[in-house]
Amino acid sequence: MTTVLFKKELLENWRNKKWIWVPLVFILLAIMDPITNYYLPEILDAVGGIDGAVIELPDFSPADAIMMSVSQYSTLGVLVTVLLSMGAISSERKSGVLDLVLVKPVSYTKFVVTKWLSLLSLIWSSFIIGMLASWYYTVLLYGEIPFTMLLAVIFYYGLWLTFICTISIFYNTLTHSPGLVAFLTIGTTLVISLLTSLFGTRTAWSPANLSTHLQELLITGDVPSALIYSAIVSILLIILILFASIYSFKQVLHNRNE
């Protein structure tokens, strides 16, 4: 039956043409960045420059390259992961849809979990084929940078893509409204990024410190140890919000149907 469901969601992400525009959206944010900023002295260039004024731009890197992509993600990517989570479950409920399909021999935790896996392929399988555009056009704009690089990049910021996505999922457990979802799924990201921020190296294993110790790694080559630690963080509180999901989700419908 997981399998059948499984299947069911990603035959309606292709209905719905989302295999189609969430990649391109992912490749256009990881790419923007790296070729904006390489061409940018030919674009002031071609319109003329500034009069009197001198602009100096650095030499980007490589692996500055890299995280130009990364934080595109830690913005508009973050905002569109919550716009592709916001109505998993909630529209369903909204909808009527979540009594049809609970009527047929789905457990609670089959329906969840599945909802979870078909929203995390879609965005893992954007957000590589995202990372290796932008790994494509660094190498031929800025320079070598090792694909096991690229790899660790995927690897843990992905992680922190799946803790949000999960995140979003815990709250369309709780409410009917897509639009409550989205806000609750933003603003707990932002208050955690926050906290992460105001107690700096008392939260150096916070899942919002993912993307700080990413470039770390990309500067030295070497992984470090609070990125590792950040990592075990991230998934054991993935794995903690999934089952508080599958529980809330439980006892809202009990509720409902008392």
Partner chain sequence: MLEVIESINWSLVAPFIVIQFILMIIGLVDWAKTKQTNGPRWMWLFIIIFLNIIGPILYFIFGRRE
Second form
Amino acid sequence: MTTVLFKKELLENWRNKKWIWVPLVFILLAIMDPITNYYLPEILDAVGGIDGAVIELPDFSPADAIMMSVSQYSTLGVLVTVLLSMGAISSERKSGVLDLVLVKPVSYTKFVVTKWLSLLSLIWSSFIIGMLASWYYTVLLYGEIPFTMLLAVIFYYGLWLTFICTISIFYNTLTHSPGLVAFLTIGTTLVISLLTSLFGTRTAWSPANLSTHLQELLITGDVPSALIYSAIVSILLIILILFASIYSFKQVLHNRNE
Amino acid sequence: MGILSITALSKKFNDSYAVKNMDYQFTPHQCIALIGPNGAGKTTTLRMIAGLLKPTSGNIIFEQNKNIDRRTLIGYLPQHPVFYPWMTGSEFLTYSGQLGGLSKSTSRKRCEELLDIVGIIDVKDKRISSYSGGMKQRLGIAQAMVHKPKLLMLDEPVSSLDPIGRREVLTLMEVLKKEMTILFSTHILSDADEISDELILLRNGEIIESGKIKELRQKYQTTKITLQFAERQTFYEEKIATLANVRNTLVEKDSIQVIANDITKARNEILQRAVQEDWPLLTFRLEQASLEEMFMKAVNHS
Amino acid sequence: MLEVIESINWSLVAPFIVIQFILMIIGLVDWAKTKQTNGPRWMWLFIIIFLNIIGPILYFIFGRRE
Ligand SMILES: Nc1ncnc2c1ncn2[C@@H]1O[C@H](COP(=O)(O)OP(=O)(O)OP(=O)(O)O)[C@@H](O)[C@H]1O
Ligand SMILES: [Mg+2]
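Form predicted on its own already given; the form predicted in complex with its partner chain follows:
Whole complex next, starting from this chain.
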């Protein structure tokens, strides 16, 4: 049954071309800043600088270059992810097609989990491809960085993206308005990030700190313990929210009033 | 043994009842028509039985197989079915079958079969987004019965079909009845009259009359005899009124309506007298009230 | 200015431009195939062509009617 549901999701995302444009967008996001920053000195030179003023540009390390990609993902990448996933379940409920699916003996749990897996497979694939592109340009333009570092970035930052996808799926089970799902998901992410920076070191374990800790890892080459904590907390929260999504989906359907 | 029984089923929206205190026993292999004007509560009833709407109170009990998912027993066509527009008809139907528990190959086979039966085999590989309303209706009927449910529920299955389509679907339902119980809603009485065995008349969310169509006919039967005479109408009217089996007579402009206690006896009596006394009889007509009249009568009674 | 253009290693930048181009083409093909979009159809044509990167993304997320 899960395979049947999953294949339908694959086919849908193939027909609406998500499997083409999302990876492309993730590649663009990843390589945009490393390339522009590399050519920035020449470009500024050409415009003539500002009347003899000497422009000091920081020398970027390979680690900085990788973090440029990550920082693009933290803003535009997250935005694209949220907009992509806002209708995962809610739009099917809104249109009414879910009625035809759910009068068949489909397990609600499997339904939600499949939606989640399908979203994750798209986001993770695109993210991995994007980071590989980023790594390629980094090595080419800024110097060597171990492949294991790249894997670490993919794993830990992937957790943050997974976290956001899971929140989106959760809101998808609550409402049938995709716009509201996007709004709530972005709102929740912002609040978490805000609280995390507000409480400083006391919330070092927050999922929102994954990228900060990653930066430390890239610079020092050692895995900071806070990164491990953040990862564990993220995984636990992801599992928790996923269960909450299943529960809320069942509740919402069970108490349907329209 | 029944297949499904509903007891004291009610659904309240805001402060008004859409369905109120409904009781019914569904017997297998019957075709049951849910009839009522707009807003009577037909869709609400069907959605509750399908599990798409939570009843405010009351029970819906499937008699057999208490421990299996009741959704395996039912097929449902919504009043306005919506599909995945990016799928083709045949893809959607195969998918539905698989969700209904069929294997991929069985579902494929069944899908071909059904598309042919409901008459959209020609457009099976076109995207559903390009389907007409009637084609969607047909696809909707096909997906409802793809997994051979015990109870097939159709919400106005023929409302958006052309006359030929209507005929096809009604014929199909007649055939399906042998395999499953069919519960369908309509506000067209002649459709119900044609294929259903039982009727449930709904008004304002309440059952105002229900039962076997034959029994209902008998109950509301007002068979009457209409007579026309060439002359002296009132004279004959008085004569007829004295006959033993005549309950009531009524003179209209140029005819006499006779309501009988026993229609056969009254008929014989009148005809005998007419022959014996050489009545100038122009018309002699036996009329049976249509379902339409019965419907109006039931609605007015309560 | 010419120096800059010469100094840029085009084989490095090419993928960036090619991907943008592919994105636009896919957007255009999809646009050409659909009969209905959310909002005026021609507006999306301009958005896809004239807004770099963002245009096709906007179209895929908001313009397609599913
Ligand atoms: N989601 C809802 N919220 C509030 N009221 C509702 C809702 N759904 C139905 N109703 C009300 O319940 C009553 C019954 O509606 P229902 O759709 O069951 O009627 P119906 O018999 O199917 O009518 P039709 O022949 O028009 O399809 C109506 O008065 C309707 O206004
Ligand atoms: Mg209705």
